[in-house]
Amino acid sequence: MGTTASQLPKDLLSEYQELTFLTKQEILLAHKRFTELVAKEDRNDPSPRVPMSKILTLPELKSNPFRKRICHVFSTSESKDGSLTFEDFLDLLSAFSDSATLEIKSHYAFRIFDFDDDGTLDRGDLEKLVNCLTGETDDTRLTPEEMKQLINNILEESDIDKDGTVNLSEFQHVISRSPDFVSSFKIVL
């Protein structure tokens, strides 16, 4: 029996709980959560996916402006769809955990933020970060200007190696400076 089972066999718990941050409760819980959003006609799969459209309807998820990307990062699914297992909802609810490392925290945050997945946040990475946290309507969207001058802040703090892009150990550098980022990246369910 697969892992929509109405209860979780104990020997993959154990396991679930090994390879997370998470505690059994949390990972019951979870499994919970996710055996809701799972189609009726997929209930016998022993491993489902759960298309990202389902995965957005969490209130967790809903208010957050990185949701898209944080689904396409988690997500296994050979066809980038965002979909996720199982086994992928529990590694996003596990980094997303108060009991997650700042390191693990760090850099599933910079690979949210590294939209174009090339393993640096460049300017258009950083520019489609500031529109999402502040809103990409006419009323909150930055001038070209401030978001020029914005961004040329961003690099001068973070950009070390002055290349015009930030790698990850530069945005950990950044993030181990900033005492709040371990308590607001998280996702409780």
Second form
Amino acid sequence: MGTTASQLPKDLLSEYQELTFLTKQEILLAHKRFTELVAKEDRNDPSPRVPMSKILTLPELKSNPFRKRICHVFSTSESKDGSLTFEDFLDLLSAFSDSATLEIKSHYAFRIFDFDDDGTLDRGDLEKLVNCLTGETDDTRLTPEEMKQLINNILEESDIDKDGTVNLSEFQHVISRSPDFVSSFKIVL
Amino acid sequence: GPEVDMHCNTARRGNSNSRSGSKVKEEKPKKGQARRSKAKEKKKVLREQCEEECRQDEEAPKCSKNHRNEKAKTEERGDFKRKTKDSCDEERNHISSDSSSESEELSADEEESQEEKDVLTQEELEKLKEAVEEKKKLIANLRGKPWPMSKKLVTLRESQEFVEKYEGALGKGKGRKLYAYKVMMMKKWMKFQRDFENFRTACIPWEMKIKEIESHFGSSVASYFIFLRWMYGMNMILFGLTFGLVMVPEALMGRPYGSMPRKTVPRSEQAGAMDFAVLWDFGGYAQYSVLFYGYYNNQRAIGWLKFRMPLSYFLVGVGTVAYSYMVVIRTMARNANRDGGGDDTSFNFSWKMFTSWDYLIGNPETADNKFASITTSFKESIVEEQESHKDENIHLTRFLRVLANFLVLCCLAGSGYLIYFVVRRSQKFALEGLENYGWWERNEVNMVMSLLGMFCPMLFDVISSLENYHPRIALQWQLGRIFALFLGNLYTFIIALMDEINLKRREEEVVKYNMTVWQASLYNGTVDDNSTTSTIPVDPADVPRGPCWETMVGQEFVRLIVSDTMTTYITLLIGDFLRAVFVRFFNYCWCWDLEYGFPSYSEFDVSGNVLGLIFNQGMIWMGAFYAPCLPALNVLRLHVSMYLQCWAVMCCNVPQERVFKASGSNNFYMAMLLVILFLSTLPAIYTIVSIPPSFDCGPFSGKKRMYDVIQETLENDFPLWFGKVFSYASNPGLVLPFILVMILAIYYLQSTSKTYKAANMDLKKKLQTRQVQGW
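Taking the form predicted on its own as the starting point, write out the structure of the form predicted in complex with the partner chain.
Complete assembly follows, chain above in first position.
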């Protein structure tokens, strides 16, 4: 860990500061935590990639019901396996940081909730979302009638053009009026 | 084709050479004129091509006439859209392979005209500047774009290259040096700003502690600690003001202890002046020190700096209030901007769905609790939605609610009367001499107020079970009632204090009369010599002292705050810590499960604690004018509170089962703080304006009213015309129209905001109907 390969070069650091909402200390802390996760054999790789299973051991993500979706959304790997490079990790932290704008947070929130990656939130996505939120055990799940009622109510509120799905602009419209969203959509290392 | 080559060569020449402007050679007739006119035509064609592309491309700004701009824009657009990028690449490859034939011809030509025409025409300069500014804006906004990091890095590097390349070009001509200097300063300034931001975030205290609490308890509990930290910051500034501008100058440059009657402990009290009990009560040496109003001398200017002490005292008092107003309103405005305008109940379900998960939670147990609470909340809202159409037994509910409010009012009236009674009793005790009474009698007032503050909210909780409200509404009622309780108690306390002040002032008259008698008796002992009126040296401790009502007020507030603090800490230790110890260790030998059953671990009461903090701050604002030591005391108290409560929360509390925020936004607590600020400065302002200061203590002694110090300063320290201007400005004929204009402005702003809201609603409806029609 004390090798120079694991140190961030200064110009790259200032570029990251320019391109994310993180401060210098946060970027350095992120680098430290990320290199801890990198497997030993990949240590000398210039841009190592950490598999999703290791990312999910981070305490900040471990208890999050959307952890797998978060990894998939921020991952740039071709094989779509949810693995993250350090730059993906910085993107993640920047979107979830305190100073990120509402637009960026709502954009990424939409992509996280879009379980089938089709660009809209349809009934299937909303059902999966509710199931994620109500926990894994059977006695906390909603009954099918309750689920149907809930999704109907949601679509009634948010679906402006009445096409049965919530698209990005409708989602952003709903979210922008929420007083809790910005403060709860935060992850800090 | 050749036109592309030419245009590209121009660009390349621009890059490699002196970075001068474009080689537009339209004016000077030279041997290549024919080719130049051909070049113009080809420029036109290229421009049209460019405009065509521009029209197709939504993101590109308007087309410019300068070719280099076109090229640059093609480069820029190439970043956003792959197809243009590819075509640009193609062009570049094509150019580099084809250019050899044309280049020699052109290069000779260009070299000639390059030296001649070094300056861009005004128009092209403008366009280039525009392009550079756009690039800079793009760089500034890059972090807000939802692209992967690799794409952002590429865009950043290219934009930075572009800006560097052409920024130098812009600096040709007269303003070159100035422009280059401006650019350099701008860069240095950006870097400085960024470093300063980094430094500032590093300086924020207790960040790790709060983060730990956030991950265990979620953001609503953490919001209390963030509020505490914000208060701590504000109190630090207030402390800085009072300490630096009031306490330190008097201590360093004023007359020392013992040199004047007001600065000395009277002979009668000297015996017990050092006792701990007396000091704890802020009597004895603590009373006759810079901590309280009475110590300050009314000398107009002290020390070699000619520091205007009375003026400074007055202005610091006004300044603390003004600063507090500014800071609270600024925070409210910032919160309001962020939250986008208040609570809307039209998106209940969507919000529950999309925003209820707290991403800061890192603890599995808390996460489980959160799941359970979310499920319950879903089920409840579904049921509520169905039941909202049902008609319940309205009359019974209404009757019960009226009954509950009546009980609460009785409770409030009862507590107000109790406080008044206790304060009058304590005055009686004071008249008879406090030594005859025990600890309880001496501290009766403070204890009663603290106990009321502890038990009445529980009573309100019980009463509210009659009302059968939705938990969120019930919480709002609860908070409103506790607020009314605290406010009532505080104001009763102040009214009782007013009575005491009047009592003291009557006493003062008596003392003044006795003073003349005493002075006469002093002279009686010596030779009656009219010529030499030498003052007999009397020890300051023996001079008869007036009852200094200002110091008395300051002392009362300090005692109140100390007892309030003690009560809070003791409740914390007993209510949370001992309870947790009891539940933990006695669980093994108890009949029922203590952890799930009756006592169980306590939850952290966010709203109760926030209210306590707000009222504590209100008392500080009220008393700070008469006891400059109050902000210092408060800083100490908040510091200790932070550590104590952080420890208590992590050690003894469990995460809340049901999370209902009092209101969605932080502005609820800020609004309460603002109201308290207003209400707590009223009594202080009243006393300053209407009660004459004591004759022998404090910086305003001898004046008719405390604000006379301003008048005095204007007369003596400012030039004559200033005083005249001021007197014109404070003329009622000028002030009244000013107030009228302000009222009109407020009315106008309010009506415009109403119009905006209506327009908003209209647009929303239009959007909905338009969308529906479109399908």
